[in-house]
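In the block that follows, a single chain appears as structure tokens, in the form predicted alone.
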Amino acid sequence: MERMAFKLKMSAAIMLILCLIASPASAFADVVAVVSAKSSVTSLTLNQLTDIYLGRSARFPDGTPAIPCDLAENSPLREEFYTQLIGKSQAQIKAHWSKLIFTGRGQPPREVATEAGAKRLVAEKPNVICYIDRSQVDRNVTVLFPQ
């Protein structure tokens, strides 16, 4: 009887692991980069988004200034944005900006405490770019990446 219970528990654990492997995106929020609906920018490539968030570019493709903003450092959405879209861990991002600050070549994105605050800032200022959960997208913002 104990052997059968063990086998059932093992089977359940294996099924859970297989489900998580088969659909890793379901475990994460659907993070999207957004700008104001008033912005002339309507899309970005992953390279353009990465360049803006790593301080390599201060402009959108149309030449207008790009002002990136981040959610608070302890935000799970921030971690997902950097790992899923930018391809870097929080430690790598911190090291990147420490180096740029130390050498005088840049400042990290402005921080906003909440997702609602980020969305409000983006809606009000056409040059600001931030990231939110896709479920928070409305007519006040335009999704730039991924579309």
Second form
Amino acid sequence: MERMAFKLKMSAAIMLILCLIASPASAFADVVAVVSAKSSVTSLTLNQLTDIYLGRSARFPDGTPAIPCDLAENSPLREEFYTQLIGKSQAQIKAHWSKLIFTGRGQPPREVATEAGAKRLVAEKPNVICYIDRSQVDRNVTVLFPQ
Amino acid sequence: MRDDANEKILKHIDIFNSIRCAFIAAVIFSGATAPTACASDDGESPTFKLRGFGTLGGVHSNAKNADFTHGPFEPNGAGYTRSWAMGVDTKLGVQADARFSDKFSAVLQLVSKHQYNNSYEPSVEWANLKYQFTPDFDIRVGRTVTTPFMVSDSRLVGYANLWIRPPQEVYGLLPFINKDGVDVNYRFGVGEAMNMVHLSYGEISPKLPNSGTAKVKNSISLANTLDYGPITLRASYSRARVDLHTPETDALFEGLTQFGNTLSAIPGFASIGSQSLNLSNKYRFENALISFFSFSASYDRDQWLLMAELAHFNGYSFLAKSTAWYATAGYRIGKFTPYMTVAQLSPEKQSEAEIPVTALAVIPSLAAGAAALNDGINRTLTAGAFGQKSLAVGVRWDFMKNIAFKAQYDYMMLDSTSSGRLGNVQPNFQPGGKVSAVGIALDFIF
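Instead of the form predicted alone shown above, give the structure for the form predicted in complex with the partner chain, please.
Let's see the whole complex now, leading with the same chain.
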């Protein structure tokens, strides 16, 4: 009986560790990338999301225009989105955009002051993609990543 | 010659005027306010933004009878001229971006850095009008910076890069990268990867220290960049017709021509005379075709930043064919990113059959002249074959918003017959040897 419990505990621990190793994003992050429920886009891969947020692509996979939006610079959710999903710190993101701005290749995403504002913008405009806390997801928005 | 220069100036004034008008229009359209709140910005209303970047840096080098510089455009640096030099890395750039509609925009970037005439006079780095046909296809007309290397167009934006300055073994191969002309960018998806094609055409006439001049004509560059998640792969090809003049090489070629003409007129010496004339024609840097290709790769995600580039320069005359590469690895630990770079520049050494001095021994003044010209040719060919290896270690510290502090140590092993990438080389410079440089820099954006 005791051995059984130990085995269970062990396998639970191993599962947890595997989860942490395999997908740190989904294990920690409550932040999700969303579009309007009216959008034809229903999911993105991590690479596609990264391309849109780093200015490499201005389209969703189906070819419709994609306009990314950012929360304000001091927002913890913004920090979480970039470190956990995109794999870059705020300083790295700044360095990345300064590379594009000062070579005339692009402008960083528009900024929205609050999460509520971001959600409203997404709901209104089918081309806009933003990130919000998973707890804020409702029927007006579709979660693109992580699913 | 003067008319040509005037025409150039007029052309620049034209560009300035059109951009100035465009900016004024943009300011009026946007109600003279900087639109920083973007929630209402649909990408359709005109906007105007003023931003900048800069580096405050100092370098110390133990180079003897030569200077550690940022490249062939810098007249002096650290080592021979002074122990600590601010000019190698210090610079300030200001950029105005104007967007008139979702398709039409303009950019003007002025950069002040230590330049050929020992001043910090601002120069135009970027000045172009861009038309964005689709989100994936644009054409720019005016001055742009081409991208023979991975970060050549952002090489001055210290904040955007990990190092204090790009590895000079590779980036020094093609220092003429501004261009007045046209460039086209087109990108498309390939499965989960994004592919960007960049094509440019144009010309530029940069000035060099010590009255040197260069004229780059019919310059064509093609680059292809593939981004797949954190991986970037890149290939580029460039070619151009180049005139290159320095007082020393002009004097040498002029000397060969005069010597050849003199000898040709003397019975019995005509063949030596034509040999001298041939040498002058062979090495004269006029309308010379040079070409260049490179391959690069990088990986950038989470803690790791890895970069490597390999480049081959198909030179002409005294600028030797050269191959160069570097590899950089950086590892992020919180706000600190220690990094290391190894780099190598290998020229194909050239030599030339000498004008026969002994055949001229009967006329000692001619023999002495031939000996001096032989010496000049060999010195020039040797000096144009730059070679060095280096190891650099450094750290970037993102200690506060929009500002990074960097410290970097470079250890260079110069090729035994070369001054490597050192500049302001003095006549009594001893080729070869080892040189080190220590640099600190504050990189910022605003």
